[in-house]
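One chain follows as structure tokens, the form predicted on its own.
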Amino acid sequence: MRIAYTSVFVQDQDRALEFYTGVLGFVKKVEVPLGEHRWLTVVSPEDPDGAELVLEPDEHPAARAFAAALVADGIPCTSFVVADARAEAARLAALGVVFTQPATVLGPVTTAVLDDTVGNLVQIQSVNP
């Protein structure tokens, strides 16, 4: 067994892929018109073939209210690994990416949290060496 799609509620799809693909780095995947919205997913440029991170609509209530208590509490709803948090979060930051929490050593790791600009917040962490 293997996990192969993960999704992020988004307010705006569109917003959504050019954060996730020309800020994060990620790599679109697949792109399915359906109606209204897409299938849509990226995948990590490292791991083509690995986990796909599908670009989810928050259209459900339950969506929206579920990322909006997240978000409220800041609380991520995922996290990514990079290989230096605090190297990645600088290029971030360099590029407009609002943090909520710098990058901050916590035991054997160094995390820290951004918006995604369509209502998420996300870790990214690296271990320490």
Given for the second form:
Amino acid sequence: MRIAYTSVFVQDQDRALEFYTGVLGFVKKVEVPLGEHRWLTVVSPEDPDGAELVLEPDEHPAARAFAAALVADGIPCTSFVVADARAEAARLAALGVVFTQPATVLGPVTTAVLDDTVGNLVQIQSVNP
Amino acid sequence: MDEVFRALADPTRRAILDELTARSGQTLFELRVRLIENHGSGSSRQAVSQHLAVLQEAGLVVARREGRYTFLNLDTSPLEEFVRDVEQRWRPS
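What's the form predicted in complex with its partner chain like, now that we've got the form predicted on its own?
What follows is the whole complex; the chain from before opens it.
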């Protein structure tokens, strides 16, 4: 058994694809029409055969309520590993990305939390040198 | 004044004030991670929310709603009156 996919619920698949590829830097892996929506995944260019992130429509009302409740408390829906969270946060902020938590040293890691523009907060983290 | 005495009487609430002093304007998520990392306090969301309610009653914490987020701000102005009151009331004659 292995983990091949993990999902984020997104408000709009086109805007999500734009943000996760154009801003965060992932690359599109699979795009298959599926009724009204698409099976749409991205991967890290550092690990193109690794786990795929599914950009999943937040069609279900419970998904929207869940996402909104997490955002209200500032809770990220997922977390991505970067080499240097401080540098990456600065790069993304320069691109206009909104942060609910700036790069902060918390114990052995540095983390930051950003708004993915499609309904979620996302954490980036790096291990402190 | 009773609200400030009550707010300061609990170590977790004092730790919350420590963390908001380090950075005002935190989400509940950031505050909870900081309490765990810096104070070894694994209080539940419910417990932290109750502590925040007490701090807000005392006017020491103000929750600011900004769009879809809520940020917790520190307001130390109630402490000025508190310190003045304590000094005047129990100053040895």
